[in-house]
Amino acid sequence: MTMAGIVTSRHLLLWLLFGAAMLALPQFVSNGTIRIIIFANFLAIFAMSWDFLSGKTGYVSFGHPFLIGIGAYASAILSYRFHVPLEFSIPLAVLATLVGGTLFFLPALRIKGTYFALVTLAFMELMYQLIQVVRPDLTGGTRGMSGIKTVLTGAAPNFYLSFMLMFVIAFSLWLLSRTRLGTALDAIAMNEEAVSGSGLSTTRLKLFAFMVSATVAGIGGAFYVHYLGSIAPRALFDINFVFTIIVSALIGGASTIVGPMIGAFFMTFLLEYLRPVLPGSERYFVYGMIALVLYVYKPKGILAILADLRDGMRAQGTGRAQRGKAS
């Protein structure tokens, strides 16, 4: 398939609009708003990233903070305790994110469903048990680190920074998406026995979708550890930070790579204006049910809501030219 194939000019042109307003949000909008949007791009690059694996292909992950912890603690060990340079500990970051995400999901991809769900989670919660009992002078066991490397220092640098990793990161998903290998994956999710029958290896397709998903969130743990310039494992192994990552992708659109996208700004900004009225644990419930009612209502998420709209904006323009000619 030829990138022409891939990409229309209007996909094109829809990406750079995008791109330009949100490059110029600093100029228009306060340092408090721009931060909530920094977490609102890394949340897209979690969310992205579990969406590749378990959106295209079907096998749902409860276990990505396993990866992204791979990432931050990888890099920020090598950075805080060896005094690594952030330009080789990040990449070598993503390297173990990939070996070590491998060698524990790899037999997991073996097996289907609920099994694999709960797999992943236990992969979750061994790291989590790890990180404090194995090497705490290493992990900071339960306190943590602090005093990390940050590569950037202000709301807006940082925002520029999460954009650009955000933005290059989705429009290279949605890229791979629209490849024959992309209608593949999203083929094991309908029917892998078909997949199978059809003389493609799924083993090898779900490695492959597995790990671009562990690449992604390896880069993505290790910039947000460094732009946090702290890492505890209660914060990121905690089962709110999962469920937020998966309904962020569910109700943004799974498998379309923009849905997850549209779901983690829609989150992030939930949370966070819900902060003030309950600010404990009682607002992820609400946004639950939030999220359940919008997912129960339509299935494919807000982005088949604004497909709709779109839909009907071009019904209602038609009609009225059509009208127009008739008198």
Given for the second form:
Amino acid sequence: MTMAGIVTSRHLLLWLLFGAAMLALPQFVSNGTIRIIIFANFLAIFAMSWDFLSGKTGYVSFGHPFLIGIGAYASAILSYRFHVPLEFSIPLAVLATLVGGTLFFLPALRIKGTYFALVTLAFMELMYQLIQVVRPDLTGGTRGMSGIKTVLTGAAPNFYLSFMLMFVIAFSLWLLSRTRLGTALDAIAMNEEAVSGSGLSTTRLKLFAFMVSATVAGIGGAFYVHYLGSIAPRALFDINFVFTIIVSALIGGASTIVGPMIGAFFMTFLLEYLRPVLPGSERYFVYGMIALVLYVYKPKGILAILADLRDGMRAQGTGRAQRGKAS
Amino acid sequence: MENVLFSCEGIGLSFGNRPVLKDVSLHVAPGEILGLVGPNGAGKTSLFEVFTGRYTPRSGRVCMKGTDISSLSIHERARLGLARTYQSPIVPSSMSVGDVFRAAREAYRPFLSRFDAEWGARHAHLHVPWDRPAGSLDTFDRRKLMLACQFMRAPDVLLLDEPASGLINSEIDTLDIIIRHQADEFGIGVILIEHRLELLTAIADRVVVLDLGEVIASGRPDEVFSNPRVKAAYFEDAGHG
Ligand SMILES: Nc1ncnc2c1ncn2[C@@H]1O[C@H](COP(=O)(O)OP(=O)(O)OP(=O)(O)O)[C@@H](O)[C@H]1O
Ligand SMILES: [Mg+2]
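Next, report the structure of the form predicted together with its partner chain; the form predicted alone has already been given.
Every component of the complex follows; first up is the chain already shown.
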């Protein structure tokens, strides 16, 4: 099958429309809403990163903030403490995430299932503790850092930047998932033994998925910290943050790339609209409920619901047409 | 022993302190079809897992084409020409038949061509449109799809885990033809698991009977099935199950 066969002109048109709507958006909505969407863009990046490792391979990471944290802290420290320009600090931070993440996760990829999830969760906790006690003069300790240089200022420019980032990452991941490695990764989630039985080294495949995931997390983390201009360890290494990332990916439709994006927007707006009603962490209870209901009734997520709707409409349309012909 | 393609010697396997396989040895020659029979839970599938490298045995070794492959990983053994199919024909349901073939062709280098896939499909008697989702195929077509994916890599040894389960008689006849053709034409050594004795008389050159993790008999199908020990093991179990 060729790529041209998959990207139909309809798809292309839809994406162009979506892009145009996004470009025009800052003209129509308030800066407050724009800032919410910026967060959604970043959450989508984190969710896609999580999904490329966990959604695809079935190795559920509970420690993604560990990766995001390496990217965010590395770039923040380089630029804030050592006055490294962002053009260098961000790529270096991404590299640091890739190397640091691989060193820690590599042994963990040998263990399966729940244990993998627990170990990654432990990494996140470990990093949270270490950042507070080891060299607080660099990391800012418990209070974090503020006054970090930002890439751009203003809501609209940051909106364009984050949207571009999200879009480029999504497109790259989509291209990757079309390769033979992408197909093999999908197969690992179904039956890892069968994949290795077909002559593929699953350890190398998982490493590949992990490195892609870490790179995306590093990019997201670094750009996020230079958007916020500050870093707060308590918000970053928060189990609720992990939870938001995972539920975004699952709720949207795991292993689909578009799914985690939809999920991230859904979760962000849900969070915002529930804020006045449920100010505290009760919100996460509602998240849990929604995730659970969706998971039981539509394990493939929002994307599957949309596809069902489309098929339903199409079936109705053709039904009507046929009846029209008959009469 | 002359002309051994694949063999295992003294395989012992336990889960915790529960022995599943005890001192199992067997061998298969090129072009030979070896039936592996035994009641439920005898350890047949576990023995396959030892062959492919998923389970690490407590003792014993696995040899193929004259070399000890015991320390090789699953994918290395597959690349050497050890192919297997699974008891339940699970296929990647969201992928089309063509996509499954593409994935199999590109599993490792050298990548195979579309013609290789067509060749595999023909030898597996798989006649379905390639744009059909693999998940919409019936049991036999799924099995054929999995077989075709293995055939196109021209393996040396083929391990088939209950390939006849869930098939009707006419389908089993076709299956026999497909497998026999591979053995006769390409000299593939086949080990075929089946827990119904009578099905093996038609296809197997030789059978090995496993009971509670031990080889209790081996030889020509008719000899083995009249062996009183086999009858006892078998019908006792069948009586319970
Ligand atoms: N991973 C495992 N962990 C623990 N016990 C196992 C495992 N795999 C198999 N067993 C046990 O080993 C024994 C042999 O199982 P196996 O699946 O090899 O039998 P079988 O001969 O293939 O049976 P069947 O005809 O039902 O397929 C069974 O008692 C099973 O419960
Ligand atoms: Mg079995």
